[in-house]
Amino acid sequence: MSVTIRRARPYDVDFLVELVTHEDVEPFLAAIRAKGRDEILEEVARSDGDPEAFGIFLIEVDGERAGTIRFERASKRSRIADLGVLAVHPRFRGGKVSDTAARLFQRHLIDDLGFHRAQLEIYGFNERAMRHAERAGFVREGVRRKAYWRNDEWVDGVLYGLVAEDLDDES
């Protein structure tokens, strides 16, 4: 099984819409995000137009679209990237696709784009995503208690970070 990542293109938008609105994916993603075709198409154009500050990527398994991951520059001066919308289609779950894609993405952000830090926040009820983050090398840094109104209740946001030196330690 070969897992690769690449920037999303306009011809990927229908797949992305289907993925982020899938009933087994949507409840775990941020409530405020691009969901419709036009919004996602705008984000793909932004990813092409400012590739060092924003990116929507496709995860592929043996050349087949399997998921998505994105980043947005949080700080130019401190070279920080916020990660988000890591979603793998349910057909591709269980084979560590997300772990492999996350590690490829970390390397791309740090080695190719020059970021020093990658950070993300996960809803406290999303135990699968938290286990994934830790397997992928992210360090749990804290909790924003009852920070988000999601699925008709207040939920925690669990913060994770990874710095360039963490990847150096793996070598």
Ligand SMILES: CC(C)(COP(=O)(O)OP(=O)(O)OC[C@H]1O[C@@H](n2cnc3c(N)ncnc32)[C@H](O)[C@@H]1OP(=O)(O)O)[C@@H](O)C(=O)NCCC(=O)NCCS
Second form
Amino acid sequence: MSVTIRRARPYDVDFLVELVTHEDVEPFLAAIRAKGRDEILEEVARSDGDPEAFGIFLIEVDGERAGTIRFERASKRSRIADLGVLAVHPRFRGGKVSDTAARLFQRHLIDDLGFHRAQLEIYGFNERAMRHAERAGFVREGVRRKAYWRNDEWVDGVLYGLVAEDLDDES
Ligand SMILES: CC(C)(COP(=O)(O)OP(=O)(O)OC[C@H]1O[C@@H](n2cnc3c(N)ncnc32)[C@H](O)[C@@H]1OP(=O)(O)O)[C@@H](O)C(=O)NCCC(=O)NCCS
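Would you mind giving the form predicted together with the ligand, to go alongside the form predicted alone above?
Following is the full complex, with the preceding chain placed first.
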């Protein structure tokens, strides 16, 4: 099984809409994220037009669309990227596709785009995603307690980060 990542193109939008609205994906993503076709098309255009500041990526398995992951620059001066909207389509679950994709994405952000730090936040109820983040090398850094109103209750946001030095230590 070969897992690869590439920047999303306008012809990927139907797949992206189906993925982010799927019943085993939508409840786990930030409530404020764009989920409509036009909004996602606009985001894909932005990813193309300003590739150092924003990026929507496709995760592929043996060349077939399997998931998505994205980043947005949070600080130019300190070279910080916020990661988000990681999702693997349920058809491709169980093979740890997201672990490989996250490792490729970390390398792309740090080695190719020059970021020093990649950070993300996971809802406290999303244990599956937290297990993934730890397997992929992100370090748990803290908790924003009862920070978000999601699925009819206040939920924690668990913070993870990875810095360039963490990758140096591995190689
Ligand atoms: C988090 C996510 C990206 C991980 O995807 P993945 O790479 O396929 O992860 P896994 O292969 O580990 O499968 C997920 C879990 O389901 C189990 N599983 C096994 N076979 C499975 C199957 N056929 N279908 C679904 N899950 C299966 C896995 O063992 C794993 O359990 P674990 O967490 O105890 O290891 C994916 O679950 C997802 O898209 N979730 C919804 C969106 C989300 O939560 N995003 C993160 C937001 S911060």
